[in-house]
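Quick heads-up: it's one chain on its own, the form predicted alone, in structure tokens.
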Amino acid sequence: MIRLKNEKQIDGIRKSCKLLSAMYRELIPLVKVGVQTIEIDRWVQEWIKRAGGKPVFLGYGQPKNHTPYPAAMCISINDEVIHGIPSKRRIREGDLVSLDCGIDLGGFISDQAISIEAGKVSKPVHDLNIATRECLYRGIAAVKAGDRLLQIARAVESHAKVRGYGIVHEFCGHGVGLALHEDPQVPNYPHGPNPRMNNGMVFAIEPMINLGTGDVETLEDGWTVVTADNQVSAHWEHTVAIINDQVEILTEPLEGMVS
């Protein structure tokens, strides 16, 4: 069941993700080579705790996963498409790295992620980078109220199949504001049920697009998530809302944040 929001609820949603992006400008310059993953997550959850929020993603879990995520940001590098567990782990120099948090800011939920080029990457990668964020644009572009969920797929799809990427089937973007994930799945190519969008709807957009093949693993870990022939991957999100047959980004653009 899609839950639509009233205007107090999404005011809320908005404050959350405003203070998630917030946090991110003061993170990106502290993701660099030589940091370990583990490090950055013990910044993200003090930071979170100091403004007052929670960290979502600590301690989620689902049936299908052995335990509960037990960090408050992912953070996945290179291969790894989401969902990676931050580690001694540290990032050198070509990495891309994966950052994805949530904030629980009373009751009201952030979500957003954004791919980081670490020094210098291979021209390859970078142009992924590139394209995801782009992907990620075409499909809020192509949010309108009235309109059908899947055209947003159509979208992404599209700007990714050209330039010979591979599109994650198995995960996708969905509701968000009230729980971290809602109805309605908001899939990055075309399948599934497609609800017309409508005034109130809160969503999270997050294209996962592969540099090879898009289709992908499951590690032991329950969680990390990577490439089935070891490319890299790169993923960018937007929570974005319908007001008043307007298209809000409600988490705020980083694109000059990353080199």
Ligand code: MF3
The other form holds:
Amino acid sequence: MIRLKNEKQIDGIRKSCKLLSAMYRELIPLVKVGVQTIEIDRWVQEWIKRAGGKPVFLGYGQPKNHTPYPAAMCISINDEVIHGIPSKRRIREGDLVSLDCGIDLGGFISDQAISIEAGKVSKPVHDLNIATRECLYRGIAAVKAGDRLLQIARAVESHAKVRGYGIVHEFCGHGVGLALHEDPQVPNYPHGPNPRMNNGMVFAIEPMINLGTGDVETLEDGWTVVTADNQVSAHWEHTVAIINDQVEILTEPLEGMVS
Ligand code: MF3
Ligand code: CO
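The form predicted alone done, now the form predicted together with this ligand:
To see the whole picture, the full complex is given below, headed by that same chain.
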């Protein structure tokens, strides 16, 4: 069931989204070659606590995972697609570092992901990163009250497909705002339910696009999702709302800072 949000609820979700993007703005300059991903997560946990929020991913459990997610942020490097667990691993020159985080601010949930190029990445990786971000904005441009949701999926898919990239099918965007994962599912290829988009809908659009195959596997830690061919993957995500027949991007654009 899709929960439509009223104006007051959207105000709360917007605040949560602005806080999340403000956190990213301070964090991005710290995501550099030599830094351990666990250090990034500690910083994130501290920042969110100080700002009066709660990290939504920390302790989050999905039925098919045996262990609750152990960190505030997902940090997925190169062939890691999503749900990379922060560790002692250090960021290296040329890595593509995908960050994904959500904040609970007074019960209102935000969700945003970006892929950061550490130092100089190869041209194919840079091009993939730019194209993935473009997929996100193509998807957002396809949001229209009264139209069908899978219009988003078609826009994302076509932008990735003509470039020969693999589109991850196993994971998708989602309704968000009062919980991290709400209806509807927002896939990156036309598949499944195709409800009408309506005023009051809030959802996360999050293309996960690969240099090679779109097939993925989950590691033994129960969380880390990697590409089946170990080629690089990129991930960009915004939380958006439909208000007064307009789409509003609730999280803030961060691309000026990362590539
Ligand atoms: N942005 C991701 C999602 O929407 C992150 C979830 S990570 C989890 O699914 F740990 F919270 F599961
Ligand atoms: Co999400």
